[in-house]
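Heads up, the chain below is alone and in the form predicted on its own; it's given as structure tokens.
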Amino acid sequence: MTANATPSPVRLQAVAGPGQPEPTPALEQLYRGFERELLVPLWTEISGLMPASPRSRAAPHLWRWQRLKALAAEAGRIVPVGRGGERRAIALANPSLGGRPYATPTLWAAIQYLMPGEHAPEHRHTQHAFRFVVEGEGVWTVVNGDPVRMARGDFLPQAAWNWHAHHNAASEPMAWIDGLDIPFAAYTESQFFEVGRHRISAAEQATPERSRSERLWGHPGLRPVSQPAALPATPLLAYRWADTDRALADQLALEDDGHAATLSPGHAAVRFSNPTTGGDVLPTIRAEMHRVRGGARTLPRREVGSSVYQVFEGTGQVSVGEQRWTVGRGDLFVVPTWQPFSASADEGGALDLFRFGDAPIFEALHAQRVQVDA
């Protein structure tokens, strides 16, 4: 529709009901008027506009990792990344948002596959965006041309509007998953989107053990003074794997100490932090991993806003809603706002579970609501 073009009006209908006011010829022609206005009176949409609780208009749905990596292989094959496409990117579309590429009606999800030797172009934009890797290793981000490798189990968070790109200096392709929050920027119209460099320079494309953001935010409880009091996103670029699974293990073990549980027997959490702050790692996404020890089941858990969370290892049951699913590494699955969430892992061993959500928004908004089932 172009800016000239006159918009369809929302036809009203007079029903008699509960709350409504008596169907009569001077209604239908009020109810006229209304539309040549462009009006629509609240008391014939309050029910839709005020809920008892959310509704949310995504469904919870699940995505079996090796297909989506059989996949991913297949585009890898015959999809090339350069410019006009810029990433070989695929995201998860949630069945009930309309063939939208959005997880959630505020997150977008993808797995991301990059061939031996490729380079994924410079660019930069508004939303906030991480990586997470559920296996392989080889590839690094180079953020602000600070290469940060990427490793099995490495949450590598990255803040609005820094310039990044890729490069796999392996000799085997690599997917990892991505997570932003283009959904909302997009419903904010808040988006902006910048392409750099096609190629970043020799120096760049080294392969340190360590990046720069590590040396110097990496080290628990320590920050280096020369660097500003707080930021609103995190400066640290990777959060390493043996440091989340030594918290996750910690936690646990104090349990088997006859410590209380932290969140239910045999459920451990962390949740990824700004070393500055103390708070969210992005200003729009929360991101935590979950351990539950074998035999162990979560309290059945609901709240506003929205997730997606992929199993790293383990198998076990997730219930999203009326759905059930039997989920092992790698999988993924969307819990929308307000359905009840809880999962269980097989006796064989634990349940490790990558979370991440839109939490940061609706507590800005002071509008989260936490409920828990004992």
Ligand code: GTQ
Contents of the next structure:
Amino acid sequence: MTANATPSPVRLQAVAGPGQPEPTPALEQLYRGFERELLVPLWTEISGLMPASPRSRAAPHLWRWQRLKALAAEAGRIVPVGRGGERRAIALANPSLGGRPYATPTLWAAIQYLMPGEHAPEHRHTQHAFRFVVEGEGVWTVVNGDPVRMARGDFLPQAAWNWHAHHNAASEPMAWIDGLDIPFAAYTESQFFEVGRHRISAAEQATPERSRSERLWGHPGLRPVSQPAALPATPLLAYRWADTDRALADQLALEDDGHAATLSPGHAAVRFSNPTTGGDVLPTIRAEMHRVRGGARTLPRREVGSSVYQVFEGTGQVSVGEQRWTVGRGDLFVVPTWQPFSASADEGGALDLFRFGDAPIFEALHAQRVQVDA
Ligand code: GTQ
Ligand code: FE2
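Cool, the form predicted on its own is there; where's the form predicted in complex with 2,5-dihydroxybenzoic acid?
Okay, now the whole complex, with that chain kicking things off.
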């Protein structure tokens, strides 16, 4: 190697061990040759490259809603929102992902905050997104010119490449959470982004109770014949809490009546679905709402892929791998791939958990596995 040649980033050490060649001077020579030519043999790497089951770089971690909200409110006072920064969104950074704004290796989760009268400018991107509202109201998200009301318990998916802006039409600040596949898109180097108008039109700043998308698509089991047969992502832009709540309550009531309806005793769950296919709402993101009856506990479950949960209502205990937390409204936590997860609701009230995860990616690749410990 000449003095000014770039040093090889490959570093190989001849070490004794099961399945490893004997560390001899000849082996050292061979490894120096590999380094010069930028080569790495499988035999030194196999346990890391091909583990027996998924090992996550991400750690289970919990963020308390009260602390997030206090910091977001402070950001509301001192950080303007506008073109360039685009959004007053503050992302959860998993402690094991190197300080990147990634909740999990594939998912972004952020608290977003808008002050009264504020606008977040229009843009579009290839990342899939959604909003979920744990408390408050007063913001409309305007998707391709369709103003969509946001209120507690609502789930608002926002598929790739739709223009979107947000505006707060109320006299109070509002916070909500965003979920996006930003880390997945970054890792796969597949992103596109465009800025739109700085200000949407006065007509688009309307504050209708129901969006055009809900009037067209929001009728259970009824599809508009004028519209395309199967769309890859949901055209319905709001899933309202009243509907989600009734679906969960009905599952538990059916269980009370002796009918099979729940995932396990006392554990009801619904998945937000694309009305044109019945599949996941977004191509890369699965979203669900779970209700655990007071005093009940979910079966420990592990899945390929990572999830983020937000407590919507109630108090209880959750366990993720070796971690165990007492949780309450708004708290957010991460379940890394293949780590067992279970939740139990405190006596006296149900525990409602909003969950989003990257399962559609693995299902599309036929790489999904689920294991439930009954
Ligand atoms: O509201 O459009 O948290 O584009 C991250 C990226 C929110 C949004 C985020 C975004 C948005
Ligand atoms: Fe966006």
